[in-house]
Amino acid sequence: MSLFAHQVRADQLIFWRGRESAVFVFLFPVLLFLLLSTVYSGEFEGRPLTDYLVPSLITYGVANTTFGGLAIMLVIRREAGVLKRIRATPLPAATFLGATLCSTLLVFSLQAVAIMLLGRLLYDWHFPAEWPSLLLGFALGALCFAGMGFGAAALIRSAEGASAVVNVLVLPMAFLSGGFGPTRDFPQFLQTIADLLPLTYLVEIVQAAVYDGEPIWEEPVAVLVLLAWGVAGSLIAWRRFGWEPRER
């Protein structure tokens, strides 16, 4: 356990000392919340739109942090030879990957708390009555997107292309899935595309908890789709994840 805790601490120090990662992974969803909350006005389903933006921007943070941030970090470390050197140490691979996952989830947790605090202080946002399902939804989404992040890291070949690939995937997915605001006025073909995306189902779980007071187990399809994406990403990582640089 001490070895695991030491590795988590090391990952946290590396993350927060890296300005680019701290800004892109941690601050970007927070800044987007502040921006969108000043642009959007009115109501959604009889409640202030900011009540929608708080959990929705957290769902975007799930994809941006546990999928995008994790994938970029692993690819950069692999191509820099860090993963290869780690494999030559007594540190078990499972301990290293588990600590990396734990560190990423910790960053996301702090990010979610920051968005909720800003929503509370600036817009008087309140936890919904079905708050356990909201938190369970975020936890499920974080784990599933982390599985996809490991899978993406196994497929992305170069450190230079990692950020581009992640942004091409995450930003359109968040827009189409409702992470940046309601999608009720989108054209039908965009809504059809959204139905194929995992973030859509996380947003669905969140909306059900926030607006309808529905517990997470009343959204079995959304839960199963999220789990399927997470398992698929994990299986890809299990088959394709490598510790050696590929672009040398």
Contents of the next structure:
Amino acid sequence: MSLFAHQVRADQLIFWRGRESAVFVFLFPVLLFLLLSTVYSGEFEGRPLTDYLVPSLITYGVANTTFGGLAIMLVIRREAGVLKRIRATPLPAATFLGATLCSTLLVFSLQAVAIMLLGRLLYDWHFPAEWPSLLLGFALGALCFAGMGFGAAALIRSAEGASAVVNVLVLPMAFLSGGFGPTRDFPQFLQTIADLLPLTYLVEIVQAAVYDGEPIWEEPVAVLVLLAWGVAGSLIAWRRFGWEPRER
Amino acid sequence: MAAVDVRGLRKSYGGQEAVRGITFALAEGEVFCLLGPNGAGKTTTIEILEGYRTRDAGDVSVLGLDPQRRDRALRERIGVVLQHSESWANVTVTETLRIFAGYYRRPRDVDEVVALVGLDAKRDARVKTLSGGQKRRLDLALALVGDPDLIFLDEPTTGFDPQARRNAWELVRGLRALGKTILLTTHYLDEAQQLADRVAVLRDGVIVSEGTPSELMASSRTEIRYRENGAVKVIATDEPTRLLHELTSRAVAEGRELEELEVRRSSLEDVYLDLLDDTPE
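Moving from the form predicted on its own to the form predicted in complex with the partner chain:
Full complex below, order starting with the chain above.
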């Protein structure tokens, strides 16, 4: 078994064993989907609301899992000295970081599948006609938000601060960007704030695929904004990422 | 060839010189101890050898390689026990060891390592349920699982109770018997005395004394104590015979007693404290 596969397996074992991470990172978006689907009903733009909620809650999953979960995990491991310890072993840094990314994307994929399956079983959700763009959008979003996750991990100083910082960013962002429901009737100033947030553009790509049947390349601005955020996060990580505890 | 060779090593942090030109070498199979108080430069030195820090000046060779180049080949052959580091709380002892064993080309058998550090009874326990001493054993096991030739132990027993320290010492002696080269740092003098073939005493980034524990003892002086007019007098001397003769002749001539007269060799501890106190800058 290759070293990369070995490390992905190790990361999976560690992730699912940690009940807090499994519940918060994996289960929370799934539970929110069930909750919102139960309280809201009716239609949006002439389609059942489930058509809105399934992809939107998956975009929340992107932010929660590939950005938040990744950043928190890296900071906790760094502050506990795990990264420093691994640094003294022959495991190459690129293999370690690549496996971290791969393992996170795996958790997100399972989460997306869980939300889609529940949507199908409980609310008769179906893939839209433009389903390849929907999946491409999720993949692009997951990669870009993971880049931001690495960047955030490089900036956050303490393990205690990590989940606070991440939640303060992720939950309001998901709300304003339309991850929890349509934002058409939001006041203008909130929509202006939303235009600054990367998740808004991922939701836009996804909604364009569902409601307008528009493929992802018809949304070049949204794609570019997302990519810019992802690249910026990765650059910060490249410059600032550390393997040793900051606070001690 | 020396397992570790350090010449004229220097390192500053923001203008503050932590290590100020130190030179020492470890032969293969030797247990070498850097002894000194907190802030003497022990951890800086060991972390340069482990490849965590770059040096400002000097030559460093670890198993024939330069650690700051961070060659994977070097990391295959060293084992590192850090002062503070945890592993994953919810994974078991053997699972943790298997994960780390996978990083090395020729790891030791995990069950063998578990037995070596005496964690058999806890092999399937999750790491978070281990006691402090058991976690430290796991640290050691993780450093051993790659079957290293050279092991770095940074203050391996700080915060241990006396029994746990004794157990840790037994483990280090066991490693020595396996032919491993060991570099350890400590601020406990008895630890250096118990474990090390050679000791370098570090103070303010400089080695102030180096030798076997008995060589360090050889520089120890004799103390003569007695009570005069109610006050205890202590005289340290390299010529106890002559000094004692003078003192006693005078006392006999004056017809008085040297109360509570005591002659003793100062301990290694006194030598150590002397080294830390008196060495001029």
